[in-house]
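Just one chain is shown here, as structure tokens, and it is the form predicted on its own.
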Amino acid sequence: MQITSFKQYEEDYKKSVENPEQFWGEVAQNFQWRKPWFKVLSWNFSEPNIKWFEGAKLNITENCLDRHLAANGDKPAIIWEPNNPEEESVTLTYKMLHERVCRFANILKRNGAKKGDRICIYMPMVPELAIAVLACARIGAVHSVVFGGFSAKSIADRINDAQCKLVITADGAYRGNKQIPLKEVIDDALIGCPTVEKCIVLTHIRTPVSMLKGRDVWWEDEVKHVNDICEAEEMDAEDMLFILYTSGSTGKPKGVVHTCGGYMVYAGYTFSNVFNYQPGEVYFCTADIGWITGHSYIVYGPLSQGATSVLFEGIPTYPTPSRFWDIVEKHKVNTLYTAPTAIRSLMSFGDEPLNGKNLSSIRVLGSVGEPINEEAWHWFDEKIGHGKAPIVDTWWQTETGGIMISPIAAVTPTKPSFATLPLPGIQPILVDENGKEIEGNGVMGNLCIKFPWPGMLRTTYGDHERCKQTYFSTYEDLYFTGDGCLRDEDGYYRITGRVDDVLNVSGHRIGTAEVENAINMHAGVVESAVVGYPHDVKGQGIYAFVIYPEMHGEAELSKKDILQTVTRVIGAIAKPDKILFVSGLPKTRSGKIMRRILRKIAEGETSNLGDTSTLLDPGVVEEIIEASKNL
């Protein structure tokens, strides 16, 4: 299954395109199935309707846990590194993880969960988060993990959309020198969530919490009532495994649905190959399990391959900017997979945090979440990899389930800021605005995928039409990624950024409409428009143009009020970096906001704004330009 040379990559890629069913059928043989498939693939992109490994039966946790017990039961599965470096790290072997997953699976059943139920998980980055995810999968319940930085309203929206029956949370979380009151946020959310029957609460930071009789139970109390024997539920390859909400170009987040069989095969195959994982190595992905990167490359991908995965609760700069390097040295990390935002942030501290740190164990470096700029790529290469560790600059999405375009470590020749070549089974094409394919090299266009792959989304939960409209209707018979892309003279791909109204802030996708809706909920705000602009650390920052005619008191205080509103509605992750108060927005006569103009103003490019003659009031543009100079 593992690609060891560029020649083999070329052969495997050719085979995967010419005979995809045979190719993926052979890859899938490396996993454990209870019953084989009768058909590898049936699909159309017009409905869309995609099925992989039809008729096959499995449970993904048997592949992530049970199958490793005989030979590797005592091998570390998860190494947990807490927020506070003074605390001990925790190592769970495959045997220990298996026991705890089975025990918690029985707790879920004891609290009324069964196959097909949706379960919301809102937890800190502790081993119990991975245990909760795997326990849901073990009993056939569908997990919906919500990142621990979202607000009560955002959680309620997600719980209600998925009609979750249970919530799993903790009293609170540590994040650097802050404490986040998770249970308190959940309590606020659950006021408007009639489908939730039970809430299981883990003690983590020992903060006082409200516990409602009949609804709330303590994780630690429940453990006393169950044993650690839990037969894995038999699942169909196309049964739902999880829902993960992602921002779109319209206000409401979409519940991206991934299924058991294809997702497992794709996450395992891409993990093994992209990182060139070798048995016994220590692999450290710095993402949060609340995002797809954590699902695929902290939990399911590594564990399906019997790897040792490091789980980190803290942030890269706490208590010092040496934290990542201390973890690498302490656990002799071989692969470090992180985000350009983190790399740029650590670069800003200079070389001092690296002094005296032994990073010689690093063999592979990885980048995820957004395109990595050349300066950050070279710093990562020279200072962290010492010019010896290949960098895999991975491009993929929540919807793709796994890495799509990326170098294969120690196999693909790399090029700074390029995701390089598609992985076997991935057939990218570039198209123009009309969907016409742009052939050849040295070209730019909108990135689409013309053939299915096992890890792709199947639908958006409860709204298949939205899935069709968002991903499959822009261009006929193509999956549209929403990204612009350059293909250079060597056929290498470089992602140039979103072409829809979605921002990529610190590697997290945030819909402009979602942020505008939150700003507009603030009393006194008449209207707003949000665009992205280049940000030294985050990649993209959020720039909000706000109409607020009856402002109370000073502008700075009003800005803080708006930021507080956005935090309450979505979460701190979506707070604008800049707010400019304006008397009007550049609109066409039909009432459409010309975001193109606002984008240029936000970027400081005011000399060439293009044609403004179609605007209802061209004078408003001059006023905005003048106001922006003082921001």
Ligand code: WT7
Second form
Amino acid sequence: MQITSFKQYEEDYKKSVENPEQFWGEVAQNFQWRKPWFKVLSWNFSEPNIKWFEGAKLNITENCLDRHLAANGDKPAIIWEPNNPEEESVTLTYKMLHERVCRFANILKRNGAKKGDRICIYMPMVPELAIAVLACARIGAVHSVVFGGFSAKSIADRINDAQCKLVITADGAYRGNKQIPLKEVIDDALIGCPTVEKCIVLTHIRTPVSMLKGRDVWWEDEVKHVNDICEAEEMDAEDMLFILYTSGSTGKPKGVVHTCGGYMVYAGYTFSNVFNYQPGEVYFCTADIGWITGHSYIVYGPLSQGATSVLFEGIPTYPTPSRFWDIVEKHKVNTLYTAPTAIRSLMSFGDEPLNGKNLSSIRVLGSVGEPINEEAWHWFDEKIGHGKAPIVDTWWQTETGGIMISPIAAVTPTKPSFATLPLPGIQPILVDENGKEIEGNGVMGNLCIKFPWPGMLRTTYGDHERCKQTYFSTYEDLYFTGDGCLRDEDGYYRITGRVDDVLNVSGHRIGTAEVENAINMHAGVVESAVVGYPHDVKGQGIYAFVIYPEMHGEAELSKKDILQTVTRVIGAIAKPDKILFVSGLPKTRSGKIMRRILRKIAEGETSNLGDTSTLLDPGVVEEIIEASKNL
Ligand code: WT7
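Please move on to the form predicted in complex with the named molecule, as the form predicted on its own is already shown.
So here's everything in the complex, that chain up top.
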């Protein structure tokens, strides 16, 4: 199933479009099924109703673990690199990982978990996080991993939306020189979560935690009561594998649902191809398992292919900005998959952190999460890849399950800042505002996908109508990505960024409405409007215009108060970079905020504001412009 030449890519692509069922049926033969499918695909985008590998039975953990045991049981599956480089790293072979997953699966059962139950995971980047994820999959429970940076309220909202029965957490996490009290955050969250019966707590930083009798149990104690034999639950290809919450332009985050069979095939196929993974190589994805990149390209994709996946607990700049390069050298990393924001941040330290570092093991580089600017692309290429490692700029989304538009390493000729071409099976189209297809090359439009692929979302948890409205109703019979896109003269795709009210801050997806709601919860705030603006390192920064007439004391302190509220309501990742106090917001006569104008002001553009004739009170704009100059 591995593509080794551009000619083969073209042939496979053609075949995947002309005969998708045959194409994916053949790809799926590379995985292990308990029972084969009777139909590869049935679908419509109007409901939507999408089924891949109908009738097939499997367990994804048999593909990620059991099937490697005979030939590769002693091969490293996970190499864990701790936050503190002075501490020992940990290598788990496939045999060891299998054993630990089975043990923890038995712990889950012992604590009442069954097939179909939802389980929330809120953990640091330690091997036990991967073990917890796989153990859920082993018993057919649905995991909902919540990134360690979210607040108690965000966690509670997610737990309640999915009606989780169990929570898996740790006492705390290390992040650089900080310690984060995870269990404390969970304790706050669980006050408002009536469905949660049990909470399993891993000891990691050994900070004091409260343990509620009857609800909270220690991971280490539980291990003593179980053995390492756990037969995998037989799952239908379309049974739910996991829920992952992500932000949109309106409302609360949605629980994107992925199912067992199609997701497995897509994560495995794209991992093997995009990174051109070779047996024995060491692969390092710097994402957190709390995001889709970690699900698909730290856990499921690599493990389904018998790869060695590095799991790093820390951050790129701790203890020094050489940390990534030290890890590459120490573990002889062959593939490094990271985010443009990390590249830009490391670039800003100059060449010094690279001095004396041996990066010669690197063969493939990857970028994900946001558009990569040319400067960062070239730096990555020259300084890290020494001009010899192909860069795969991978475009995809939580909803797509896996990489959609990307070069195939060592196969597709790359071009800085272009995600290049669709992978086999992916049929992108560009449309105008009215949904009319924009054909030909050298054009721009809204990026849609017109045919299903195995890794696509099936629904949004508990609210199928929302899934339909968000992704399948903007344009008839198309999946709408929310991204704008350029297709150049060569037919290469460049993603230009979101066209909806979704921000991408350091590769994290944040809805402007969510941030506004959080700011508006602050006592005394009357109204707010949030927009993104270009930020050198983060890609986008968050700019908040806030009406706060009864400001409490000094403006600077009041801003800090608001940041506290946002941190409480969503989490530190959603804190505005800039807050501007204003007396009014530019609105149309029908009361709609004209964000277009605010975006321009946030970008520092104060003369060409476009058409302002529909404004209710043009004076407001003048005032905001003046105030913005002093920020
Ligand atoms: C949004 C999806 C894909 C996993 C991590 C983010 C942006 C993602 C690229 C890229 C330009 C990109 C898009 C997309 N995005 N990759 N290579 N080039 N933009 O997943 O949180 O679901 O965010 O990230 O805007 O819609 P996500």
